[in-house]
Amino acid sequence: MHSIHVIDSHTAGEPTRVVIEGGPDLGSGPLALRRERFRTIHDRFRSAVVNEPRGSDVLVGAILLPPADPDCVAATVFFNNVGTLGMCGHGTIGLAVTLGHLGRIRAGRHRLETPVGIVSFDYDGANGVSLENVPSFRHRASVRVHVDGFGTIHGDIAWGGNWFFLVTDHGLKLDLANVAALSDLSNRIKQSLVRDGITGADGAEIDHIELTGPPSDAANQGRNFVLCPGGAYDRSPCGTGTSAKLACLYADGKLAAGTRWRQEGILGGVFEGSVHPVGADLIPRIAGTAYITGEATLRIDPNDPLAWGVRS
């Protein structure tokens, strides 16, 4: 029997479990080399983590690593349903709580190793983190897309730790009611995506869709709805979504340096967050909270035939 011991957490809806004890041993090296060894050698401990029966298609989880940069408080693979990611907003916000609920930091600041970078975040010692993200930017601008069943679309390619095709012209309304609906437009236009051979840079894959529009609050900027790697939509406003709309809004003249962007997302919550360049660098800050929902030890039984998850 083997144990597995978690913590969980939400961040303005979107859950994050993080791994403490009983992970894989990666051994040591660069962290991109640490998370190819997950992917390729521990697949099955990322299904058994975030997958049912123990998880969902929404979970996020997060393995804690021991950093590299001794100047890191800590190092992390973010992980889905289908496989790893590269950053995770969200996700860093509830680790840093998480961190701060285990007493291994306080109030002030920090820093982070993620397989893409290393992300420095402020944490108010209670539930408000703000971090900054990974250098973002906008690849492509109005590429235009026929969807099958829907029509002509354009939309940004951008990366903000993930890559992001960023559609405005969708004709949706972004409401939870409409969920369904956004979900499968989102789904077909990364099938579409896929047809045309549009990519990111280098030839990497679009693996996040996100429909933006106006604000339900007068007080915010905008709105969003992402889907992610999996099927699975974002309930928060997406950290790394929100990152690719900024460096999107900055590369138009829409935002200036500095000027605050408060994103919406599907469920109301909101991320706040402005774009401070650092020599050719573009560097978003996104700030948001996060609140344990629970600690747990998860139980791996060799004869249980769904031990490992159930795998899409």
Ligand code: PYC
Given for the second form:
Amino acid sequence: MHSIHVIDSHTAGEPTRVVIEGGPDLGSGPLALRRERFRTIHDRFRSAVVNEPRGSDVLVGAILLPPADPDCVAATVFFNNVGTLGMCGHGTIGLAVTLGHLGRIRAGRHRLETPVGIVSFDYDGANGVSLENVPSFRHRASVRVHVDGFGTIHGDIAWGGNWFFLVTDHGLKLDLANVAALSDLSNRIKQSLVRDGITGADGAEIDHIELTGPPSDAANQGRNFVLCPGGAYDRSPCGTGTSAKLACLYADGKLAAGTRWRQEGILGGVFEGSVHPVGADLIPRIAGTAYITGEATLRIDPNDPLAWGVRS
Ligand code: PYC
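Would you mind giving the form predicted together with this ligand, to go alongside the form predicted alone above?
Now the complete complex, all chains and molecules, led by this one.
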């Protein structure tokens, strides 16, 4: 019988499950290499933690690892129902609040290693976290795509720690009641990108689709719907998706450095963002809150035919 200690939280409705103990030994070395070991050798562990019957398609996992850089409080690899993620904004906020809950960090500034770079975050000692993401940028603007059963749309390709295709001319209301139509269109856009060979830099797969539009609340500046790899939609405004959006706004001259942008997610939760040029880089700052929802010991019973989760 194998036991895994996890702590669950949610960030604006999007859940994060942090693996505290019982994870596989990923060895030492650069985190990108350890992520590759996790992906290729320990994929069934990923599935056991986030997939049914212990989890669901919505759940994002984070395995807590020793950092290679001694200035970092921890290292982590984020993962979901189908694989690993580069960075995860809501997950970083959830992880920070989890470390606070465990008494492993106090209020103040900390650094976290992710497979795509080091992010730093300010923790307020309770539920609030403001993170400085990896450098983000727009790769291509207004890429024209024909979407079967829908018509022609245009999207920006941007990096915010994951690759995004951001579409504003979708014509759909960004409303929770409209989630089936939003998911259907986003899936079709994703298929069209694959069909047309449209990628991020160096042929990287664009695995997140972000539909953007006006906010519901006049206190905010924008709203989004984000389809994640694996088919679930982000309940939060998506930290990496908000970073990608801010990079596009900045590239268009629509957002000045340091100006606040409040981004609503599809549930109405808000991340507060801004961008900050540092040398040649553009660093997004994303702030949100997370709450602990549970603490559990998962059990892997070797006699259970579904011990390693239901893989889609
Ligand atoms: O907050 O960056 C994010 C994220 C990515 C996938 C789900 N959430």
